[in-house]
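The chain that follows stands alone, in the form predicted alone, written as structure tokens.
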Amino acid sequence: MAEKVDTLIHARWLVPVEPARQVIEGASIALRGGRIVSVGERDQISVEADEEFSLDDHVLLPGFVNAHGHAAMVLFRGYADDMRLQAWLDERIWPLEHAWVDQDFVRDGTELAIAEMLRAGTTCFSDMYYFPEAAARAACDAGLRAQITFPIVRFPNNWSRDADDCIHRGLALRDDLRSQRRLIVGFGPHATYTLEPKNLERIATYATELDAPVQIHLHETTAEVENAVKETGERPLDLVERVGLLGPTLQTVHMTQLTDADIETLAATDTAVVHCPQSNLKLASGIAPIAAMRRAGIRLGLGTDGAAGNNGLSMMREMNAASLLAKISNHDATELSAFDALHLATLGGAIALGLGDEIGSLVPGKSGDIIAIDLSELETQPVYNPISHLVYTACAHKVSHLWCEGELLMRERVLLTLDEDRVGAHARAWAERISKS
């Protein structure tokens, strides 16, 4: 008698990410309980299941992660264009987020990035906001996966007094949301130009006590380095090892402005790198050294940022961009292959995030995070190596299913668990409000 599982999809390809480089022609992958329990070609895996899917003309892989952003801040999104940062964010971004953020606006941000990723096979991501817990039930209520960072900063916001008060709302969030499968919840200090040295302290010691992650910007631009040398004597990474704060719980976010000591650093305290390329690239940031961090061993994942600064949420577009940087900063071709950048995208992603033995890959015994791209028109002929089509053709708008731990939450480009009529009408209604004020 076969085994029974829940879902057994079969497709053209399969890249499970694990092992490296691997394209399985004419595969497919069975789904029990919400986790893999096969994967290989079609003939190899007999079994009876109680949903089934024929994806002929589609790759699978692993749901993409979106290891940083700021997702409510999509309502933001092309307000503010063509901006040097410090002048976005101290003329346009924080004016803005004064006037207008709320529960009702991070919950209705929230919804609408989240549709977004979905649609561009986003199954996982982190994010760092004001009101948390709206961020929080938005993820939940779709059913995708997410680290939530709360945002710490020194200064009276919308949501909090100050970085004690932040950090004691933050840690309530955590204790309420404990029983959430698919979330985690850290601390997220903005940076060390928007926090005293003391309130890192704070976070370091009870990011150790707890083991939760934590989530800063860090040397994001050649200001950033240059004004805290010329404040405190102290570079932004010098500080952050100091307080205690470098190891394996912390993700530094752009990190573009780095030397080889840096990287040593980061290497030999095990800290992760979230890489943003094309909000860099947009806001004249810098390019990070990835080339050299990879050479290094450092844990290395892909993140859009916010859509107020990158316009976009597509993880694809950030794969292009950190593969094309990679090899015009080095002068080598050869740089950040296809699948290089893929592995930043899903698996490297996962590992930087601490989530590396839960997602990131199809291999048996994760969780079902899975993609399925139609790789059928036109643009995407012909396909010698479906790799190369994720990274260096378009097609993002050509996810076609996405599954979170074995739940179907989009089915040909239909979302399951939102409603999209009612969330482009937030967005609409947010857009007119914001414009005529």
Second form
Number of protein chains: 2
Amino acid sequence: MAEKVDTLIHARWLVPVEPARQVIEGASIALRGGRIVSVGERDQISVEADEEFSLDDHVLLPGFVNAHGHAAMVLFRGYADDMRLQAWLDERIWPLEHAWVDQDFVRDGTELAIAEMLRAGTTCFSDMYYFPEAAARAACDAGLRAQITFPIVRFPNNWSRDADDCIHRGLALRDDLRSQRRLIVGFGPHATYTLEPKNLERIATYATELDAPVQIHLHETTAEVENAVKETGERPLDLVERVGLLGPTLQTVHMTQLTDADIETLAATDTAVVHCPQSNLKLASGIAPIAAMRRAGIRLGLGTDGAAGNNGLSMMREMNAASLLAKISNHDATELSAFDALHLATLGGAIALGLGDEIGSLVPGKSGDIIAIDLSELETQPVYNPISHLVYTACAHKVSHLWCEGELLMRERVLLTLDEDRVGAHARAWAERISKS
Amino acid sequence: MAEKVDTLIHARWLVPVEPARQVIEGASIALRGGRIVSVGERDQISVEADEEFSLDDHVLLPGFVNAHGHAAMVLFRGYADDMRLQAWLDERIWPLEHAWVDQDFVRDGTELAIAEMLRAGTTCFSDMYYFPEAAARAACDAGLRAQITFPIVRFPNNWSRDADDCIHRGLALRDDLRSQRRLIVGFGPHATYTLEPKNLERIATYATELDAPVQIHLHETTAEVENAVKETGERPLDLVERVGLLGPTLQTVHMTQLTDADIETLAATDTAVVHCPQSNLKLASGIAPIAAMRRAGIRLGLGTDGAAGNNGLSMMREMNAASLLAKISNHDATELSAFDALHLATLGGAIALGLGDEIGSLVPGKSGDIIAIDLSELETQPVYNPISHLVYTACAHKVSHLWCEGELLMRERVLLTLDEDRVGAHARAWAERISKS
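Moving from the form predicted alone to the form predicted in complex with a further copy of the same chain:
Let us now look at the entire complex, which starts with that chain.
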């Protein structure tokens, strides 16, 4: 008698990510209790399923892991472009945040961002923004996986008075959300220039004690490093090392300014790096030395950053940018192949967030975090190798189905846990108020 | 009594490109006899129209001008990626072309490319490929505007014996197509390394005599320039200048390797340049100094190049890549703003192809080459400035309507002059045959 499963999905192609570069044609994948029980060619899998999907023009792959962002900021998308980073922050973003950011803003903005991420195949995102309790609630309700890193800054803002207040509120949130299996709450120290060394020390102590992830913006620009040296005599990375933050639970974001010795240090301490190529390009921040970091074995993920700067939340665009940028900056068209970019956006990100045993590839035992992409459009014809199209042609708008922990969150591009009309109406209402101000 | 027009289009926004950076809210545009008769706010335009369109969530803009490509090569899309340019050509593309390229291949491939280009808002494209008569026929039937530059190479291929044979066939095609108002036939010398100097001299003579455009790949890579110097003692650009090709009818493509003196020469001779950022990135060819060329006043267009390398034909992706690349390579986030990129992809390209009086902006007297893009999706919310979304967010798949010379070629994303099912079936059939070989 055939084994019983909850969900059985058949598809034209399946890219498990492990083993590397494999494409299974005529594939099936079976899920039970939210977990993958078998993956292979269709005739090798004989099970009985409560629900069955036949996706004849589609490729199945692990859901994307967006390893860095500020979801709610999507409500500022396109408000200010083509500006230098510091002017953009000082003159536009920070005044906007002071004027508008509150619980409702973060709730509505995060919902819009989640809707966009789900529609582009992201099943797990990392977030760092004010009112993280509102973002966490939106993620819980939508049903995707999230790492909520509560922001820690020394200056007063609409959410908190100072760094200690941030930590206090964040730890309370961590406590509240203990039972949420798809959520992880970690520390989000904004940057070394928005915190005191003593704050960073305190974060290192707590994070070690709690074994919690820490995500920090680090070495985003030359100016960040130069200013730190001028003002304190110490580079941000050296400060982070000195206070004891480097290590397996630290996720450093951007990292465009690195020496060979820095790369050795990151590898030796098993510190993770999150690459945000489109953000780095658009803000002219610099180019993270991804090729060298890969060779050094550093755990690397990929992130969209916030859509106020970037200006979208598609990991497929991010894979494309990562690959093209790696090629041109290394003068070598063989750098960061299509598969390498896909790895960064899935398993690489999962490993960088400490979730490599749970998600990031389609292998038995892992969680059923799966997406289907329809490759039947003219824009993705012909198909010699579906992995190429995932990275080099535009098909993010053709993500058709998405499962998180075996739960179907999108079917034929219709979101099942979010009301798209309501999300869109809220976004328009915010834009109208903000535009008039 | 109200004036009578053929077509009247109302839209939420209209970006005429001239004047620069203008966005008209609540706009209308009226067309008669294929030409624009008026553009402005809706209540300023009082006409009676045979056909009227109300596009409430849309932005209207001039159709994109794809100033360089090899349309039929889309049938090789994704066949070979992540390879160095010379190996990619020697080991993959040239053997494939030898095995497969014929009239039918070019006809079917060009139709697929045209379908993709129309769906992404391109109303005018430049082409350079074997069997240009088949590409020209496909363009005529589809109804969009095209510059067909017949390829000229010295080596025998499936279409021609040698350079003289190419010129002979090409001039016959030019003669055949004299009456086609939306087509221009020009010379497409492939590159200095695939032709003899005497061929280039002859092309210069004919092109001057006929006042015909010439498009050539030039200074694509460091290796191209170095090999030429090693083998002939002369850089390709210097050779092109010596044989008399530089000037207003020449369109040089790629141009990643340029000195300040070269930029002065191009400006002084009014030679046009076509920038292909995604192709240059993916093949790690180099970075064209667009910022310096813009400051020098050089006529600049934007091209996708062939989809065998690039791997798509969306000018919106090209605008995005051009802007991000200009920013990072100049270490300045203010370089090539969203509007500047839009200008390159519309009026800039039109001027580069010598069509600046006819197309490229929405002003009275110009041809009605117009597209509408629906900005109502969640991915393009909120809308503070539609120009930002055209360049920085992914909305090529939301091009809804397209007119060329006032003729509607796409309505609500349905192509009216091409059978999408047939085009897709042909593409699949080619891929099956090619895959099995």
